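Only one chain is included here, represented as C-alpha cells and corresponding to the form predicted on its own.
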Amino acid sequence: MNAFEYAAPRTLDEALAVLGEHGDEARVIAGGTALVTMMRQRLVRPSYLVSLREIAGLDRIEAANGGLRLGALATHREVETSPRVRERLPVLAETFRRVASVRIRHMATVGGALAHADPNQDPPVTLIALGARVEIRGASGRRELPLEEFFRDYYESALEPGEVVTGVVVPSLPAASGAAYVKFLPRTADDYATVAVAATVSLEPDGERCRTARIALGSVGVTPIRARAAEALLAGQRVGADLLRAAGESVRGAVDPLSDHRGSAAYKREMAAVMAGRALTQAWDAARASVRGTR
C-alpha cells in the first residue's frame, strides 16, 4: 500500500473542498471495506483518503415521505437490524442481513457499496426493485437519480469528479404489494451470489391482476440490471404459475452474464430465469396474502 495523507472533515462542504482541491489523487473511504483491500492489492493508489465518518448525520436512517432515507454512512449492519426498516420494508432488513458476514456488516456502508458500483452486491438488487433513488452532492449542488440510472458499466457509477453518495430515499410499497429477495450461493454464505433477484408486485383491488411489477437482477451483468420485459408481461395481467414463469423465463433476454468460478454465462441465464419466477412468486404470494389482511 502507498502513503497518503488522510482528511477527516467535519462537514459536508469541507469534504467536497478538499475532494476539489485534490482532485483525481483523492478518494473518499468511508467503511473501507471495498476501498482498503483496492489499495491493498495496488489497484487504486490514492495519495488523499477524505474520510466522511466525522460528518454528523449522514448515518441517519429516518421515515421521508412515507418511505425510508438511508444515511450514506449507515452501516449495512444497521439498516439490517433497524426497527424502522424491518416493519415498513422488510424485505430490505432481509437483504442487507444476507451480505457477506456479520462483521463486514459491521464496516460496510450504505454509500460506500453504492458507489464502489460492484454488479455483485446484493442491497442495490432490491433497491432497484423498490423504486430507490440515490442522493449525490458535489461542489456544483444536490441531485438525485433512479439507482437504475447510478450504475453505468463494471465498477462504474454516476458519479461525477468531486460527488460524494449522501443518501438513498426508498419509497413505501403500495397497499395490496409483497416483495421478496432471493440469491443462489454457489459455495458459503459469505461469498457474492451466482445469480440474486428482488421482485415486487402490486395488485389491483380485486386481489387477482397486477398493477405493476419492479424486477431486479444482480450478478449478472456489468450492473444490476432492471428486468422492464418481464415487468410489462404481468402489468394488468390475471396472475397465475404459468404467468409467474413465463415472466421469470423471460429475463433470459436481459441478462448478460459473465463467465467465472461461480458458473459459467449459459448456467447463469438459466438460474436467472429460475430465481426470477422463484422471487415473483414469493411477491405474489406476500401481495395476496397482504390482500386477504386487509378483507
Contents of the next structure:
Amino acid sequence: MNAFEYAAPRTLDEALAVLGEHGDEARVIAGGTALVTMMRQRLVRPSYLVSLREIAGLDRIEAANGGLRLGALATHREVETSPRVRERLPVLAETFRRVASVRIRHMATVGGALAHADPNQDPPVTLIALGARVEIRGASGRRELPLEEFFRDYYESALEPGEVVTGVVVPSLPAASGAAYVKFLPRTADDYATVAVAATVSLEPDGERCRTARIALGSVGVTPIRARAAEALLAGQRVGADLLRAAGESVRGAVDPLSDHRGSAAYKREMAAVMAGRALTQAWDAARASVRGTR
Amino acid sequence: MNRKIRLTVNGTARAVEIPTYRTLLDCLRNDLGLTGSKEGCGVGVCGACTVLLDGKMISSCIALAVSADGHEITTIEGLAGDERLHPVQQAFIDAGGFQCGICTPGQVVSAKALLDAIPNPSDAEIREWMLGNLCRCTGYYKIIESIRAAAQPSRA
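Got the form predicted on its own; could you also share the form predicted in complex with the partner chain?
Following is the full complex, with the preceding chain placed first.
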C-alpha cells in the first residue's frame, strides 16, 4: 500500500472541510472492505484518507416518512439484522444478508457500498426496485437523487469531489404489494451474483390487476439497470404466468452484460431473462398473498 | 506518516507507533508479536485473519490499524485462560476440527463469535456464519461437528 495521511474527524463538517482542502487526492473511508482491498492491489493510491467512522450518528437506521432511512455508516450486518428493516422491508434485510460473508457484512457500510459503485453488488438492485433515494452532502449543501441516477458508469457515481453519501431513504411499499430479490450465483454463497434481480409489484385495489411494477438488475452491465420496458408490460394488466414470463424475457433488451469468469455475456443475458421472470413471479405471488391475508 | 495508536488487545492496553498504511493484521503480527492470526488471501475472502473488533468478527487483512485506534481487539491468543483452553478450542481438538492448521485460528475465532451471538446455533446457522472461513484441506464436516460440540451446554 502507498503512504497516505489519515484523518478521523468527529463531525461531518470537519470531514467535508478536509475533503475540500485535498480535492481529488483524498478518498473517504468507512468500512474499508472495498477501498483497502483496492489500495492493497494498487488500483488506487490516495494521498489522504478521511475516515467517517468517528462521526457520531451516521450509522442510524430510522423510520422516515413512513419508510426507512439507512445512515451511510450502518453496516450491512446491522441492516440485515435490524428488527425495523425486517418488519417493514424484509426483502431489504434479505438482500443485505446475501452480501459476501457475515464477517464482511460486519465491516462493509451502506454508504461505502453505494459510493464504490460496483455493478456486481446486491443492495443497489433491491434499493432501486424499492425506489430509494440517496442523500449526498458536500461543502455547498445537501442534495438527494434517485439511486438509479446515482450510478453513472463502471465504478463511477454521481458524487462530485468533496461530496459524501450520508444515507439512503427507502420508501415503504404500498398496501397490496410484494417484493423479491433473486440472486443467481452458481459458485459459492459468498460470491458476487452472476445475475441479480429485484422486483416489486403493487396491485390495484381490486387485488387482481397490477398497478405498478419495478424491476432492477445487477451484474448485467456497467451499472445496476432498471428495466422499464418490463415494468410497462405489467402496469395496469391482469397478470398471469405468460405475462410474467414475457416481462422477464423483455429484460434482454435492457441488459448489456460483460463476459467474465462467471459466464459469457450471452449466458448472462439468458439468465437475466429467466431470473427476472422468477423475481416478478415471486413478487406477484407475494402481492397476491398480502391481499388474501387482509380479506 | 506514522501514527501512535492505542489498542486494547486481549484485555491488555497496548500503544504502538505505525505507518498509516499498516493493516491491522500486520500490526498484530509484526508490531505486537501476535502471529496466531494468518494472512491467506489478503482480500477478505478466506477468513484466516479473522479477529474480533469490539466483539465483532472482521477481516484484519483489509482493516487499517489506524481505524482500530481506541478499540478492543480479540485474537486467537486471547481465547484460552491460564489453565485451560477456550471451549471452542477444546472442541476443535476433541472433534478433530483441523488438519494442516493454517485456517484454524480464523475458524476458532469465528466460531467463538458465532457462539457469543447465537449460543445454540442450528446447523444452517453454523454453515451460514462459517461460510467465509475457507479450509483448503476441506475439513468442513469436522469443523461443524466441533462447533456443535462446543455449543452443547454440558461441555461449556
